[in-house]
Structure formats: C-alpha cells, structure tokens
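Here you get one chain, nothing else, as structure tokens; it is the form predicted alone.
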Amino acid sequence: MHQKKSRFRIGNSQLIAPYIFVAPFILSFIIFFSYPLFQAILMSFQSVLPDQVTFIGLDNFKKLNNPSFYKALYNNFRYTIYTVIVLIPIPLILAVFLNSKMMRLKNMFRSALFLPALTSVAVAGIIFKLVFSELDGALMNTFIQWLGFDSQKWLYYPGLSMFALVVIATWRWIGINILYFLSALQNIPKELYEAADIDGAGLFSKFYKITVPLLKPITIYVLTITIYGGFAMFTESYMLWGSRGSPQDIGLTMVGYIYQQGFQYFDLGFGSAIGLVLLVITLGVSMIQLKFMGLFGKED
C-alpha cells in the first residue's frame, strides 16, 4: 500500500509532468520531421533508383546550376515579395474594419472572406482557370475589355501569369489572415482608445499609434507564415498549368522542380537536393525577417 501510494507520488510529480506533456510533441517532431530530414540529407548525396542507391558525393548540387533551378528560384521570390507587399497590410485593414463597431454586416463579410480558405482546391483550380483563360469571352478579359484594353494570354507571358498567381494566393489566403488580425483586435485594451479619445486623437493617429504597435507580434507570425508560404507554393502554380508545367518554366517553382525531378523524372537524390536548399534559403529569409522585427532582442 505504502509502495503505491509512493508511485503514485512519483507519477503525478511536478519533475516528470513537463515530460510527459510535451512527449507527444517531441516524439511526433522526430518522426514526422527530424527523420524525413536526415533521409532527405543522405538522399541528397547519392543517386536513387530502383532496387539501385549509389553515393555520388556533391553531384546532385552541381547539377543545381541550370536554368530551371535560378528559373524556380527567382519565380519564388517574386511570388514571395508580392504576396507579403499584399497579404499583410490589405487584411490589416480589412480587420480594423471589420472590427468597428460603425460596421454593419460584419459576419456576413467576415464569412464571405473566410469561405475560400475552405473550398476545395481542385475546384477553384479549374474556376482560374477558366477565369484567366486566353478566349476573349473569359472573365479577366471580359473585364479589361470593359476598361479599353485587348484580351490577354494570362498563363503565357512571366508577367500576367505572375499576376494570376498573386490574385489566386490573395483569395485563398486573405481571409485567413484577416481571421489572425482579427483575433488579435480583440485583446486590445478598449481603455487606449478611449483615452486617447480624451486627449483629442484622430482615427489614423489611433491606428498608428495603438493600433499597429499593438499588432506588432502578430504581424510578425503573419509575415512568417507569408514567407515560409510564397516559397512553399506550388498548389497555385499547379492549378493553373497541371503536371505538364508552365511554357518557359514562367509557372515553375522550387516545390514544383522537387516535384518535378523527384517524381516525374524519378531522380529522388537530385529532389532531395533541392529540397535542403530550399530548406537553407527559407530558414535564411525567415531569420533576417525576424532580426529585423527585433525578435531575437532583449526584453525590457
């Protein structure tokens, strides 16, 4: 009786407890990430086929530089750039309206902003694609008809196509990043507003000056997940050009090209390759973003 009472003590102990909860983490971090990575690491070294794993030392790196590859790179990083030039502050603002006690209909707009976040990828794949198609009776050229311009070939020129792919990524991701946004308006002190109400502040000086300071870690987790999303893309890329890619590789992403070598062409060791410099350059971009947003500085 003595010796259960005495487990029992020990299980419910304030030293083992912190174990235990984050062990489901720890052992789902190991298993769904930390191994992944150390195949995708041994992989990147040696050539993989069938019944067939020789090791090739740096080989798969140098095949990195062709065309294709700086092709994929420099498409994420535009896509990247103007994904966060649009992501962050439209939905910013769209939240602090939202969140106005002079607005009317907020849940009906905060549904409607919500609702391609959950809608299904392969439909809206062949909806853009229908909407940015080259016939003169789709929806985008149907518009700038209207504003005096010829129909355009959307999906088969660099520029117009990165323009689709921007638009698609607005609309599945904006509200999402407004429910953030939203969420974090909440836990603002409605007290800083009324004073500043007292002391004679403006709609913008409250905006900038409460609002936004306010707003700061939650900017940073959006901007982060913007980043880590514009080089992770490649649902977007693929709705709009399928598994046969974009003429000119001008659709042709960092994902797309691991998804291309390593499972189109079976070269897995060259996809893994890929894959960890990808992995070097989000982690890299990510960094630089935080230092710059004073993350990693001390607290008062």
The other form holds:
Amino acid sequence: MHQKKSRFRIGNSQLIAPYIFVAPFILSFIIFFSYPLFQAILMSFQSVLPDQVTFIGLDNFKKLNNPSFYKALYNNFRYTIYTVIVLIPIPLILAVFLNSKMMRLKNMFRSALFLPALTSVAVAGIIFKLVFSELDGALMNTFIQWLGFDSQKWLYYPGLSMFALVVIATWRWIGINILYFLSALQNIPKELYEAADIDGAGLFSKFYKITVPLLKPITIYVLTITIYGGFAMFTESYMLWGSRGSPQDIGLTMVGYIYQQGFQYFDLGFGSAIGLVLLVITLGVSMIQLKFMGLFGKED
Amino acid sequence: MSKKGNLLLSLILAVSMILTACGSNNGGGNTPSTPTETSNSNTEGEGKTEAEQTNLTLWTFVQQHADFYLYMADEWNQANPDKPIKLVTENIPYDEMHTRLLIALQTKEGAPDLVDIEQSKFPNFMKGEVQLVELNDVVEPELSNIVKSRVDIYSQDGKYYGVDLHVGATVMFYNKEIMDQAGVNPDDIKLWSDVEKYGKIVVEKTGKPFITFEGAGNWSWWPAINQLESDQVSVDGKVMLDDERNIRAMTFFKKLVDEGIAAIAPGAGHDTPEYKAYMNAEGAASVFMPFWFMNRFTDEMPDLKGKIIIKPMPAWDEGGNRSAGMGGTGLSITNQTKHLELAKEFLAYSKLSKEGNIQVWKQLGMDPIRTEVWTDPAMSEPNKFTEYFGNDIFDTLLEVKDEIYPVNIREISPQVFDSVRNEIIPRIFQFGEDPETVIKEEADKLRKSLP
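Shown: the form predicted alone; wanted: the form predicted together with the partner chain:
Everything in the complex follows now, all chains and molecules, and the chain you saw is the first one.
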C-alpha cells in the first residue's frame, strides 16, 4: 500500500517526470547519433582492418588532398546550388497556384505533384536511367530530336549528367516542398489580402509584398533542408551509375565517396575522415545561411 | 477534399503501388534476402531426425548459385547419410552482400559459414588479418585436375581462401547469319589482324559493325591483354596498366573503332539491356565475352537462337593464346563457422568433385574448373545451351584449354579496375583521346594515389 503510493508520487514528481519523458529521445540520440559520431571521429585517425586497428595520426586527412575528393566536393556544390535555384521558386509558385480559388482540378494536381515523394527511388532510378539512355529511342533523346538537336550521351558529359541529376531531384522533392509552402500559405490571414484589395494592390504586388515576406520562415526551413539534401545526395547518383561509379567521376558525391572508400576499397578510416569533413562543411554552410537570413538575431 | 478528388487520389495511389511492386523485382532479377533451405524430403530413414542435421548458412548474390548449392546439399545428404547438412542459403544483392560481409568480419559477428565472394571484391577480404579459412588441405590434392588459375585468384602467400565456380574462358560469339551474308567464314579469322581484314568486308557487305567493345567496362581490354600474357595489376600487386602490350592492344582496338569495323556497345557495356536489345536485333556480327555470357544469350537474346556459333578468340600472333579466363566468384568459409570440417567437406564436394563440376554445367551452363569433365558424356546431353549454340560447345573449349593465362587480383585491383572502367575506357572510346597518352596518364595518377 505504502509502496504503491510512493511510486505514484515519483511518477508524478515534477523533478523526475520531465526526464522520463525526454529519456526515449536522449537515449536514442546517444545510441544512434552521439556514439557513432564519437566512433567516426576516433576511426578517422585510425587504419581500420580486421584485427589490425592502428592509430595513424592525420594520415587519413592528408589523403583528402586528391582529385577525386575535390571532384566530389565540386559536384556537391554545383548540385546544391542548382537544386536551391530550382526547388525554392518553382514549388513556391506552384503552391500559390494550388492555393488559389480560381484553380481547377486542384486535388488532382496536388496528388499528382506529391506522388513522386511516395514512389521508391530505386524504381524511379531505373526509369530515369532509361529516360536518359544514350539510345535514339530514349525519352530525353526523342524529345531533343523533336526540338531539332542530335541524340546525346546524357550520362557521359558533366553538364548533361548534372542536368539529369537536377531533373531527378526536382521530380523527387518538388511535391514535398509544395506541401510545406501550401501549409504555410494557408496560415496567411485572408484579411491581409482583403485589405490590399481595398488599397488597390495588383496580383503581383500582393505576391511580393504579402505572400513572399510571410512565407519567410518556411522558406528558410525549405532552404536549409534543400542545402542539406544537396550535400547528402547519394541515391540519385547511385541509381544512374550504379556502384561502379560514373565515367570520370562526373556523378561522384561526398557520400558516394565515403561509400566508395569505406566499403568498396575497405578503407573505413578514410571513409570516416571524409564523413567528418562533410559534417564540418554542411554545418558551416548552414550556419552562414542562417546568419545571412538573420536567424541568430534576438527574438523580439 | 471533394469525393471525386479522393477517389482520384486513391486510384493514383493504387496504380503507383502496383507499379512499385512490379518494379522492385527489376534490380538484377534478385529477390533480396530470401533464405531458402534444403528440402527435408530426402531424409528418408525414419530414424533420422532434424537434430542430427548440421546447419550451415551460405550467402550469395545470385539466385542460380543458391539453387546450385541447395541441389548439391541434397546430393550430399544422399551420399553421406551419416552426416547430413541443412543448408540455408540467403540471396542478398551484390553490393549489400559484400558490404555486410565486410562488416560482419570486421566486427566478428554475424558472418555465415560459407560465402560466395566475387573476384573483384576479393582483395578487400585479404586486408588485415584474413578472416577466411585456409583451404589448402582440400585444394592442393586437386590442383592437377583443375584450372589452377581459378584458385590462384583467391590466394595470398600460398594459402588458398576460395574456389571458383567456373573458368570463364573468353570465346567469340559469331552471328552466323550476318557472317554468311558477308561471305566470311569465321574459321578464317585466326589473328586479330584478320579481324581488320575480314571485318572490313562484313561492314561493306552488311552495313553492320563486325564487333563491339565495352565503352565503360573491362570485358574488352582485359581479356585482350590477358591473351598477351599481360595484366592491369602485376603479380606483385603493382600498377602495370601502361605495359607495352596493353598499349598495343588498345591502340589496335581504337583503330578498329576509328575504321568503323568495331562499334562501342550501346549502353557502354555488353551486360546492359541496351546492348542486348541491339544485339538481339542483329546489331553487330560478333562479340567476345567469357563463357558465362552464354546464358545472357539464351535468356535475354532469344531471337538469335540457332544463329550464334562459338569459336576461339583470334590470337595476337601466330601460336598466341586464343582465350582468357574472366570474371568469377569464389566460395569461401569464414572463421566464424562452428562446423569447419563439415563446411570444408561440403565446399570440396560441390566445387572440386567431379559430380559438382558436372552440375556446374548442367545447372548453371558454366565451364567447370575441373577439366576432365569437359569430355564427359554428361556434357553433351541436350539442354537449353546445346539447343541455342549447337552441340560442339565443349569442343571449342577443349581447343583453347591450355591457352588460358591467369589474371592477377591484388589489393589495389578495385581501384585499378575503377580507373579502367571510369577513366581510361571512356576517355579513349567515348571521347576519342589517344590511347597511349590516356593509359600513361592514368597509370601515373594511380601510382601517385596508391600506397
């Protein structure tokens, strides 16, 4: 009787209860994030082989000074910039259209645009590989022939293959970004537009003066995940070229490079070092972007 | 959301789900991670209980290999009722299987008893303290009966760690119909210089290229330089891409491409859907690929049935080698096994014995490593391969039996192969750069970056 009461008291205690509630998160964070991160830092200073784990100082980081690493970094930067250019404005405009009262077949477009997010990337990869195939009958080549150009070997030239990667990224993420913008749009009070109408504002000035500024928080969020997605890109490239890599590393990304060095050449220590550098880069870019967006300013 | 919209959405979802379900089987035709067991039907003796069976697990990345091992396990159980095994095979996609195995061996937990390791991945398992079991006591007694180079690939410091399934002898596949149309007899093509001479005739008469090369793969250059007894990695594990012989072969191939006698395979490789569609539609008169490519013809180029004949490769010089052993998968035992002796016995039974080697042909259509079985009557029994290619398949193989030079697979091989596939071959064949310059440049680059 007495025991039951005290247990009840502990569960109800204002001191302990918060810890119990956050425990699942803290535990999973420690097990699945902190520990691997710590381990990766440790491994980046080691040569890791079965029964032969030795500390080798900064050797892994010295190895980073090679053309493949720079190529991967360059590819990631380019890809991130392009995806940011495409994946912010287009979903935003599409979301405005989908939110508009005048739009017809709204639900059909909403589901059609969101559908790619539900499709398996593995399946989509196979389809896109065929779409960008070098054969004359492939979809992209048929299309550009119709425009009067010659067939292209899409997956051999840096510019063309980057285009292919950005097309896949657009197809894959556009629906999700639209969803973010749509939900934000629905939170903008209608009164603002009504007031603007009374003041005689046009369609465009309403978009620039009301919609865009009020979407700023969600835009920052979408920008952050797009940048992160750009640096973490692996699947799209893996689907187009497979595990054997792309000709002249045109599709090599940082994560692809980790995979190649860690698992295909079995150099887990070097893989960890690349991972750490990637972490530092993404963290740095995100910080700069957040600072630029004024997110570190004092909250009013 | 309106009712109409809901209906439409659910319809689209349903369709996409079906499509997704259909599509997921396309990845190389493998059904991932499906454990399959030996049938227990053959444990006829009532007194035998499952408890007496020893469990052995085996990982592979090819369903046909798994089926072969299961068949061999059933055969083993019939021949050895005193020590039956219960083989559990798991078919895991190529990359995932090798990655999982690396991690299992590194962490010393979760590895299977037996595992199929693909040739080009093998060097990864030779790093550090080798976690595979030495097989010398079962391999050495058979060395005189088998093609030795097929176990040398899986060896280090005189210790054997794996046994290959097949020889992978590279042969020429000619499209007889196109050759007849051009009035060229494949038997006249004895040297690579004949390829230039007769290839020109084929191109003129039929308008089709005589041969195709891989545009981003290793199955054209590697066998060709192997014929010249050269390699991409030397016996002592150094880069030897820029060897004279290698440059000779590549310069000649580039010339054939420039003259229009050879074409670059659509899809940039021979094992791609693009190439198979092209070849099935009689795109080119010939191709040289390892013996295992036969089942790509029977299964994926059905329209060429009865039209393809198998001949030795042309040699570079009079009396030169007319074949090369390419590709392969070695069966190994991990040091995590609890039934080492039995695993070894089963490995020897399925990979080194006469019975096993006959089944390699019967079940898989591959050229077995035990050469005596090539003349065995069992090999000429009709099957889908004899129906497709005719009855003289092994005659060709016997002809070139002693002309197969070993390949070197060493620690740096994965990096060197990637450089060949992704740098050297595309630069020469896709961008038309000079072979000698490219090969020397890439060889230097590799020497600088490798330890």
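Residue numbers count along the first chain shown, from 1. In this text, the rigid core denotes the largest set of C-alpha atoms whose superposition between the two forms falls within 1.5 Å. Note that the coordinates shown come from a computational prediction; the quantities given were computed from them, not determined experimentally.
Fitting the two forms on the rigid core leaves the C-alpha of Met287 displaced by under 2 angstroms between these two forms.
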